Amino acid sequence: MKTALRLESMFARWGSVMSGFLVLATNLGISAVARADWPQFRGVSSNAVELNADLPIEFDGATGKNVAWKVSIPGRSVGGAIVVGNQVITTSSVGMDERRVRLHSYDVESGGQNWVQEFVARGRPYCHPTSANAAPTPTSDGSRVYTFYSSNDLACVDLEGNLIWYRSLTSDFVKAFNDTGMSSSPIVIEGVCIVQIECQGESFVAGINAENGTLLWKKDRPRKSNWSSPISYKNSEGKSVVVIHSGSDLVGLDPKTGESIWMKDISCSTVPSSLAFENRLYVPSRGLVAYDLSSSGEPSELWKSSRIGIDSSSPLVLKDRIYTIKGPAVYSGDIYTGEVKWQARVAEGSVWSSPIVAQDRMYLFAMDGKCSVTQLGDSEGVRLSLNELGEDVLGTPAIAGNAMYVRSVSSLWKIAK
């Protein structure tokens, strides 16, 4: 286990850490991301689907049925885990006011701990009781891991857990917080770590140099609370575009400069994130709105549907269907027209995590740890099983190989046959 890094020593060593690791040569970008199994919130493409994964339909936390391993983690987390090579990486926040924030790595096969890195939050750690300071899901470019917390503390480590750089964004922007906590997950695109910090105070989205943690750009945003996460896509010219949405707008940004490429005056949902997949952009907004991304310019609207229900979970696409969650129900919509093909009640309890799909089966966790497994058909969705872990789950699971990695609030689970 790595020695926990205390705040005093961390800042005393700031200069030497920064200069020492700047000499490391890393290839930050899409090619590096491709080496990671599940490198960010909702996976490589932000479309939480693994067509070849063979996951168990039934599992049980009490009996251990189809539970390959379980690791108890001190503290609390409501974010998801990521998988990078042979490591499963997740976060936690512990101690008084959850000011001690951690990044943990475990072996995918055994569940044994590889390393743990600890920081002391400089920002405001307070959040709603159902949330945690460890709320965002970390991200990786295949060479490094970037971890963000509700307190607006951002850190970068290598794959052995060694600190490369650390940044307290609240120290730089002291009014950036909201009363219930931040939970937007970062992404890394072409050497830039994108963090979306939207709140009633100093609200902004920023691009951080992934190599050394310096601020590349900062763009002011509407002063309203927003918990959705940024996504990215490549336009017809092969240029990357970062997409963020809020209750006031939908914007496409240049990841290198933060300059606005296009903007839509539309009120979007503030919890679920958008999805860019195969030249289409699906945006939660009083239902769902689909845009055409096939040109390099401003996206044109394809359709909108108020009948496709969506609450806190982000959408996903499988074949010619888009799936959303509203209340206990899953909705199946046509990706070309927005027509609702079917809806089915599958969940038991409140849902905060986003669904994942293995082959043609959807796995959806309710907050109380009950996971419904639903067969997704052309004309109907049939719940195959309802499984219980016995611990609350608010984060979205990760899939790698034939295993599902689930971060409950107090444990990390590997579910596999």
Contents of the next structure:
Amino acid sequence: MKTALRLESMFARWGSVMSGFLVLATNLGISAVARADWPQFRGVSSNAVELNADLPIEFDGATGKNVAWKVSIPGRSVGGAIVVGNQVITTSSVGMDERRVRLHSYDVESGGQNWVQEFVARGRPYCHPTSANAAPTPTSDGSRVYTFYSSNDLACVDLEGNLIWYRSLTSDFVKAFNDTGMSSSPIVIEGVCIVQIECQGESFVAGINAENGTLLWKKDRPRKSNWSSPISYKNSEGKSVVVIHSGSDLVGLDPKTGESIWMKDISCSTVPSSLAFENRLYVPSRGLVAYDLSSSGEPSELWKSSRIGIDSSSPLVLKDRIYTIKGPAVYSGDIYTGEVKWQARVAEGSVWSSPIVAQDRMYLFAMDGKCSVTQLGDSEGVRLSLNELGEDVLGTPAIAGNAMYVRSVSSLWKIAK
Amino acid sequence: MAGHFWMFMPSWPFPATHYSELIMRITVCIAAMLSMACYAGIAEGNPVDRNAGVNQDIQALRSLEAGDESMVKGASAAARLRDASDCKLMDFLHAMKGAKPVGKNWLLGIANKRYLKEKGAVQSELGSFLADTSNDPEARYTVFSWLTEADTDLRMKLLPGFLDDPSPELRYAAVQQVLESTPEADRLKTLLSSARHPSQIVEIINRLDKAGVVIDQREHFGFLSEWKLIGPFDHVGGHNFEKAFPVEGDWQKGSRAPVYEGKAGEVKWIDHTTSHKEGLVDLASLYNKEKGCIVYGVTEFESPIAGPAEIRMGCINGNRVWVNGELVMSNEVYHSSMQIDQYIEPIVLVKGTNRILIKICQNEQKEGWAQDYQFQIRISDSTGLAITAK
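Let's compare: the form predicted alone is above, so bring in the form predicted together with its partner chain.
Okay, now the whole complex, with that chain kicking things off.
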């Protein structure tokens, strides 16, 4: 197994080199499709790890130490930023009741604004004061960006910000809302934009044609609040499977049709999202449950651990460890057995965003904008620094190159040496 | 038209009374009026003298609603309009007037990009568009944002003129600006008559209270306070949200029996008057924290006017509302937050007695945060200003 891991790590490095060529090609105008460095919530594979990124261990919002640039953005956002080619893209909601929902593009080098799109929320914009209408992280397939809001307004623009299509899913399904706010981030897979709208009203997951916004399929879901996001993986036959979970089930869906491929009756956490990585599926459920994805059929349970703590943050895998966050602590669990190898108190304050890893260092933002940087070792986690931005952070940062892009509630930051 | 228009004209090196300025202002006014007359054609669906395809596409976007058919139409029209050379930013802004809400967002999406290209040439036109209160309120607020996000001075200068603006967003921004300036009590009292957003109204009343000026919040909002209530009826399993218990039928026929068969035997009407400042009727305390149940409430609203109005409800439980026999509100949602004016629906009032029936449903969730069972209701005009019963 360890040999396999080394090989995977090698392929990951090759992937990074190839990605570099792709960026070069894009910069030379060879391709109209930009490389999507961090195209969605938690990055390409939903495993928020960049093995080669060299990020600063220390940074400071007040002094500007290792802050390459910062731009203030009117309104609020609790979603993360994404990076597509030379653009860092983020959302905001602004004005009366946060009814104006926006999508902003900034230049990764300078922080200068490329373009901004805006719509008026046609769904209900209300949410808890700590959240925002701009809660979901946008997503990109490398040529277009799909932006979604708690009010169920969904829009697609090209990389110049031109409107391709707009859809008000609340206009389609008027009882689909949660006045506490919703935050599930969409994904785009094989030309289908997947949105998970689970609430006390009309609750569903839907596949939207990424080309023109038409509804390909819609599947009813339990009528209970759920803030987790869909993920995807390829099964042993090379077919894509979308995974969603709720307080009462875990489901694998065909992204093209919405047909259920497999389903498990299991009570999952309704804030963190699952992770599918290297033939394993990790699901937050009274701790963590791991499934084997190596066959094309129903995933079989590998292990279950109530000792691996997990709250709002989604898990990530680095080498042979799964990392989760509960309270102020990071948990390091063995991916083969679920055994907790160590846990360490790293955060100060409540945490809503998910951790990211650059090389072998974990960056974790507490809500008050304090970011702990922790060296992840085999037998312990050592906090290397605690860095203050001075603004609330609820979204998960993005990594591209040797920079981290942090969406605080009111600003966008580039953290780099 | 409001007076802001002049702010967007070039600065003149002459005194205000100089003849050349007067002539120039008149010329610009005439040009603006001609321009508006031209755009009126688009807003009302009459093609103006330009490429017929462009007009058709703009009209197509204006009419877009929910559903896949709209998506297909919208995507193709938007693709053609994005780069069309024979239409301009102002075409899209004017077209928003009278457009469907979904269609407006398509127009807005194109306008946003057009603005980046054309903004240097259209500042004056945008100024007159903003000042004209007959334009679409959302389009006007968009223009306001464009013009002022990078110009704080202009924002400060313009906002006081929007305190009584028909655009809810502009009015909200204007009230917010005054609130941020920590006004004295007299100013707050005036501001209260302008404010429509519940959060701002509550803020003003609280600040006035601290300044020793007491405002009856319940009366200001116009919450309905006198109710006849009956229940609990069965709602175990959440199955009876749509079931018409006999109370409903009787009330629609203009009668009500003194006793009905409830969840656990006979139930009778009780009179309840709320004195809560937010008009809250706390059914949990009135019905012994019953779960899996339904309570009906009836009241009569003596309207001083006939015509369109709005019923505005805050409720953390499943709810249905009938006004004069017509079902006007139905929300099968439980414990998903609650606030003043959470649900707003249009109604038509008759002058005199309007009969209101509500059905409030409690589910059986056990969590501590899922025990509330309460509602608040008021009647207002389309801006949110309370219509007070005779």
